[in-house]
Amino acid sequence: MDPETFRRDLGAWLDDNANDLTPPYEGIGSMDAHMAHYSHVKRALFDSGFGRYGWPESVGGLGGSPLLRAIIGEEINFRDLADPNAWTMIEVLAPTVIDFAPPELSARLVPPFLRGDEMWCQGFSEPDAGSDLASLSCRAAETDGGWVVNGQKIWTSFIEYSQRCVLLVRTGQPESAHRGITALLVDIDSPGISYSPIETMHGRRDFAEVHFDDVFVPSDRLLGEVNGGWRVAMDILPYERSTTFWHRGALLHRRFSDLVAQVSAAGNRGDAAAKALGQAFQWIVAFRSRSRDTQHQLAAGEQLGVETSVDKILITSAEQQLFETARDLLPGVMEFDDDLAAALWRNDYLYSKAATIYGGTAEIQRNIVARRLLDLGPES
């Protein structure tokens, strides 16, 4: 199916299940209410068939071009219809798994995770091995049929409503960095895993501390090769950084129309206005130009690098530019009023703190650009 048509016969889909598929909460909303909603919405559009678009017939798919999969988020996402980092997930974790995994074995998991049956996490960061993945420290070791791992892991979102964790663990000696990385795929209900929620400053628990006591692991969880778990995180990131960010970038555009016309509702129509208004709307579109050349790399079969660190800069730029504008010309909103439109502008300001964090950090993104992409040479 080519994207136009595909796009508007989703698009008179969404809008004949509307009253269906809109949450039954109304703004913010808990963690608990926005995962439930979340996965309605993803069985609704599995089993219509639009879900299955885009995904290769080995996992329950109906295949296509992955274009058609970053409609579907951006459409729910200017549509404001599910939890748009409860959504990422998939985009992040789904492509890698079935290029990497047994295909008995993704041909068995995958098909529920893209259900909504299921959740699945990512256990990459640790306390000490944050931007420099490569120093992680929890450990596998073989044993009779699979590994036992011991460690911890830090920031994994969505733990408590997740069957299965990506998993990057050490198996090979410390000095060899990268080269000594396994990547497993992990259920959560295995005995000896334990997690403590973290509260961000947005009030929200979306992320978890996560210990491994003893973990049993069978063999054929294995992601790719012994040792070779570093190739599997460098799939996994541009991945997170292509099409998540796309759709991203969808809730953007809805949240500066939604500042738009507060700031116009609210009479703040002087030239300074429309001048931050124009700066933060020149951001978004030079992220959506960016991502888009990305998008249609990976609908061409072209390997992602290191250039979706480019993405991942200008997606925080834009994120933090659009609410920093937002705290601006509403003064004294986000500090002092208690409507539902304030609470959001709130949530969503103080979520923007951490863009620069999430996903890898600015300064480790502009050094990868300056390094990789323009050979300024190696660190000082």
The other form holds:
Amino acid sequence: MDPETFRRDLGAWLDDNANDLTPPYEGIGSMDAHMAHYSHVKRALFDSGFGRYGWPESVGGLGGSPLLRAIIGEEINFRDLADPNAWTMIEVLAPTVIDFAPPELSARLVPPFLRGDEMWCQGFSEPDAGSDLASLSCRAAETDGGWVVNGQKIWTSFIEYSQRCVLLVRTGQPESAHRGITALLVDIDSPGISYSPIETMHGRRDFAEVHFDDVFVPSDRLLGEVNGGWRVAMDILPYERSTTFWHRGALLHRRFSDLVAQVSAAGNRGDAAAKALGQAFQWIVAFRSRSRDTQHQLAAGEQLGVETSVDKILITSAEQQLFETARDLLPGVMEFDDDLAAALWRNDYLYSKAATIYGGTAEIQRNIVARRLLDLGPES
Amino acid sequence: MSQFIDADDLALLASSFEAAMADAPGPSEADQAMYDLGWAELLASAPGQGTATAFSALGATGSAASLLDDVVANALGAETALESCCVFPAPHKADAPGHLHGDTVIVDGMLSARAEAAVTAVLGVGTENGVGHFAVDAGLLYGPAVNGIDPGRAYRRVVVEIPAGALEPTASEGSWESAVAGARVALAHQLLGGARWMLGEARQHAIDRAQFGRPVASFQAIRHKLADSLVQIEGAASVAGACLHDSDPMLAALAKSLAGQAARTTATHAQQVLAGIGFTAEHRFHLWLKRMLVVDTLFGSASSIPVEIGQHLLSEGTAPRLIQL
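What about the form predicted together with the partner chain, after the form predicted on its own?
The next block holds the full complex; its first chain is the one shown before.
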């Protein structure tokens, strides 16, 4: 199916089902309410067929270009129909699991994820392994028929709603760095897994600290090869930075349009306001254009690599500039008001501060651009 | 009907354009060399790709060639010729440089080096019925030279009053809006070509220059400045490239503004990384810096275009969804 027809048909279907798909929660909505509605929308899309396009038939999809998935997330985000962060998880995790899991495993486990019956999470970061991910120490020891995992993970989003976790563990010597890491697909209900939520500064329980205490993982849950987990982790990055960035770009576009509407309605037509809006908009469009190029490379089967750090820097800069502009042009609103619009600006403003930290910090991205794209040689 | 040029042919064109402009001693020789290479025919048959290729080369070589006259004339449907120049809007502006007041046309705009020897000039004039464009005797516009900041003197201001009777109607059909959009995309490519040159100079200097016993390129403060420059250049270049398939005037405006911002950022960072040598007249950096400052002001700048776009958005009360998959 060509992208233009798909967008048109999907748009008509979303319009026809607007009543059913619009979030029922009043105000910002609890995490529970967001996750319940996310599952509902995902299931409706799957059952209609739209949600199966862009995924291989081997995991319950209907095939077609990954551009179709980019379009679905774009339309969902433009219409604000589902929690944007929940929506990204499948785009981040499923393509890599399809690439690296044994085919019978992905054929069994991915379809419920696709249909919104399941949620998955990502166990990468550790308290002592943030930017320096390759130093992770959560350990998997080989045992009869599998591994025993002991250690700790942090910043694990959605674990309390999840059935599975893509987990990076140390299988080599402690000093083996990226050469001694293995990726496993772990069931969250395995005995020995416990977690405690971390409350963020924007007042949500977005993620958790996770403890693994003698957790048994059967050998058929290996993703890729033993000590080949770094390849799995690196395979995730291009997906994270193509489709999910495109989706988030749509969200930023919608929020920018909200800002224009509010500033315009407030009668602030001064050149200073106009300039700030124009400057915020140009970087949103620059990101969107860059991301479009990246989407087309992915769809053409090209191997995406370090150049996606450019996309990452562009979107995080655009996001922070947008919400700083909102704070300036809606004076006092996010600081002092308590209506829904103010609560949303406050939420998004505070959340935007994480954008230059998660998924590889702003500094790590610039290190990559300097080393790999500008070929500046080693750092001192 | 626009023809499509494949990547290999474009690369060949780019290198012959760069060589021709780099070798030309002055703007008129550069213009002549570009015409000899078929620039005018290319502009007529493949304006998008031709403009992108020629203006990237213009920016990379630091040439003062007056190719913008051809881009604007072509968009307006006027004749492109070495004897013909165009009047561009006043610095930081994009509205027509001529304004009709009774029997007088007040001209407040810019001319390129082409105007010095040109016979006729194309002048956009704002009237009650929108912008019309006319042919004018170029001698009426060309006054004494003002040096300004750019030693290559690619552009100069023109502020004169001429009699309305001097305007000769033309049969051309292009709109002023399309000329503005075409000029903005062209200038975006020039700014980005120049920014890439500046980044390249700074990068090489950072690798070659050793302090504290190691290349200064090894210091994170320097690496991040150059990385930020590249990111802005690539973001702007993507939008300029998107204009090839999308003639939305807002996208062209954004391309010019983004390219101007990328060039400003890159110039600032490159200046700092080039340090002492970059402040001397001996290093060529200042030539690109000064040209960038001039080109940034043409057809709206990275300062003025955001205001124009923001005002448009505020009057619409919403933001259009530009760029589709």
